[in-house]
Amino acid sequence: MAGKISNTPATYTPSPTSQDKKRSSIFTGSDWVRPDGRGLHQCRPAFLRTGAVNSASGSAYAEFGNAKVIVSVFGPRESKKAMMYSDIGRLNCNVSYTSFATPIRGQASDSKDLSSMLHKALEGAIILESFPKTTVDVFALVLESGGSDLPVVISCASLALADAGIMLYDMVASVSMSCLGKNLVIDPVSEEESYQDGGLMITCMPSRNEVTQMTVTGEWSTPKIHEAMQLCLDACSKLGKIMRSCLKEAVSATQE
């Protein structure tokens, strides 16, 4: 299913906060701004699109900034692993980094804590009773490392599994935050991330408003958890909105 290439990337901000207008010191001064020009609350605009690879079941490319995903999915198929019949299908999720995603080698995240952690971000959405003694395998590949690189790959699966006809109970949008000094810092690249005080992300159900995981870092003020929580959920159905325009243009185009 090949999805429609749109001229100009989404933007998925969150509704701004009273607090939007109040922007204190963090690294150099009061003057100091984000290293792409963005608000403190402002999202970078997200490129989505299906049909990425033509030889997997479905796939998805998501371009978020200078963070860049592809994601396969195969299945489901016959379980390789022997085991006994099983009302419910398997999931496996795979993350790797290409060589020359980030600028120095070997600079990634580790590939295992991230699979795992796709791996449940994803499975409380997916109907797994749908496909039972099979299994469905997600590849995602991140092409280039821009920051934020778990929330893009996780919002990228999901579109691969609808674009793979996978049942869902509904898309999976992930978002994350960063606490810098008294600010809070929506979808933060690299060298934010790397001098954050606390780091949020959120990944929900929009329609459902349900969260299938939540990944809290560092040190956080009770106000300070609740507002990042409301600007990333926010944010992830301003997303879910974005992804289910993208399914529905790739339909049209088929169509055509």
The other form holds:
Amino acid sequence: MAGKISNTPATYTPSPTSQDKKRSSIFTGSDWVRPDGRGLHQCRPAFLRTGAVNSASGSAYAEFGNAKVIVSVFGPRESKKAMMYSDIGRLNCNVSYTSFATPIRGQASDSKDLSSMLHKALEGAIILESFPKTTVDVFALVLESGGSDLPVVISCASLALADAGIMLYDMVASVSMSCLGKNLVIDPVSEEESYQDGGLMITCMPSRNEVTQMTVTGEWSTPKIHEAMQLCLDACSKLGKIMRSCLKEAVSATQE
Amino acid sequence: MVGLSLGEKNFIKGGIAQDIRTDGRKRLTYRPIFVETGVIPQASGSARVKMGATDVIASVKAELGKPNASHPDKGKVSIYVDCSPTAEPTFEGRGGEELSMELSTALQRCLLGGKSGAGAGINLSSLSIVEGKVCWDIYIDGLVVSSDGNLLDALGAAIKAALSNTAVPKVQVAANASLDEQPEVDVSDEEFLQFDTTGVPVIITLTKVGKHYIVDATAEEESQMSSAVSISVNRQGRICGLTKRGGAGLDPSIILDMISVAKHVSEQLINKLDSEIAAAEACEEE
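For the form predicted together with its partner chain instead of the form predicted on its own, what are the coordinates?
In what comes next, the whole complex appears, and the chain from above leads the way.
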């Protein structure tokens, strides 16, 4: 699908930090060499398209390297009668993996946990007061799990919400980082994630410079967290710009 | 929890802004912590922690199992939290499931470290018996009996106490086992190994109300929060896990500030917990 676009996919590689961290990793005695040949602080090219699912209110398809995700948004729809009246809207998120998404069939990793994380990441960005008494459903399907799945799902979901016309405070961009020995590696692939000593995922609203979600796993020292946050936030703002340009392209394509 | 009136909400927020909370504590003071160990005789280790009206029980069970194919030299730890309906009527049936999942994932993140096992609070390699064939499976179960805010910190403390109370039986492996057979393992009833819990981190939840952060929020204070960050810090002052909860966005500089506040508070909390756990163990032996 990526071959059909006319221009090369945009990338959201952050600006390099001033220090050059070149210390040996625990594996080969030299720098961690990335399987796809990227630099340590280089992100995968991002391919984003809206309007992937015709029957949904809004939808988006994202391909970041091998991670392929499709998200569709339905709503605002009437809430179930069993639910209490609420004067702000409700958000319902669901993330599921296809059975062929992982190399071993049916090895879906914590999809229940991902649904609640997606919910938390998006609820800060949606203006819930604009659709009282109704529910917006966000359904994400991971077609292929290529590492750094949750950030891709979150970014794609926010694009789908924008495509559906739901009022948002800002686009939500998400990037994750892995710590492999002494190296900080941005936008890890599945192989790097399985060896990681620690991981950091940030979801932020770039224009407002607000972090809506952050999770850190593994042992980190404070300067390392500083550095990782800087890199991730920089990458998030660039990803935000790419998402906006994707939305503009979709609109200008329909106007022609 | 009964709903709060506008006057009560303003009282809570105003008090926090002036460093006096509704129960008289300062912003960075914990409620008195009571620790009791060995509360569940059938488990390998257990503990009960009370922080004010929040009451949680953690139990640790060690069973023999087969290690993962991807990590043959490591044991397995699984953490699960159950929110009992005795705490809140809404927890009955499926109601407490979302909160249970959130707490379980946050605890796993804080205690188990990265996928390669680095930075884990529990040393997984010490749980291996025969590489690739037999290892210890540790099941850590948390139970929320009564909920008055700050569940994550209480569960973290309870797990730390339960692990220091855990006695894993010594194991004799039959020497004549061939390579592809399942080796015979003799579990001793008499001799036990104590778990080394010096590396287990504590979890500090900082709740942001207005412009200030408080530690150890009660349920009322949590209802007024804009967001909360739970940070897990170990004895060496390194961050072992971080989860942001709550919907509102936070400026990145605030998160970094919260990390330094958490490190400062963690020193006192670790010392307090260690002395309480030691006192509880001494009590139990009598």
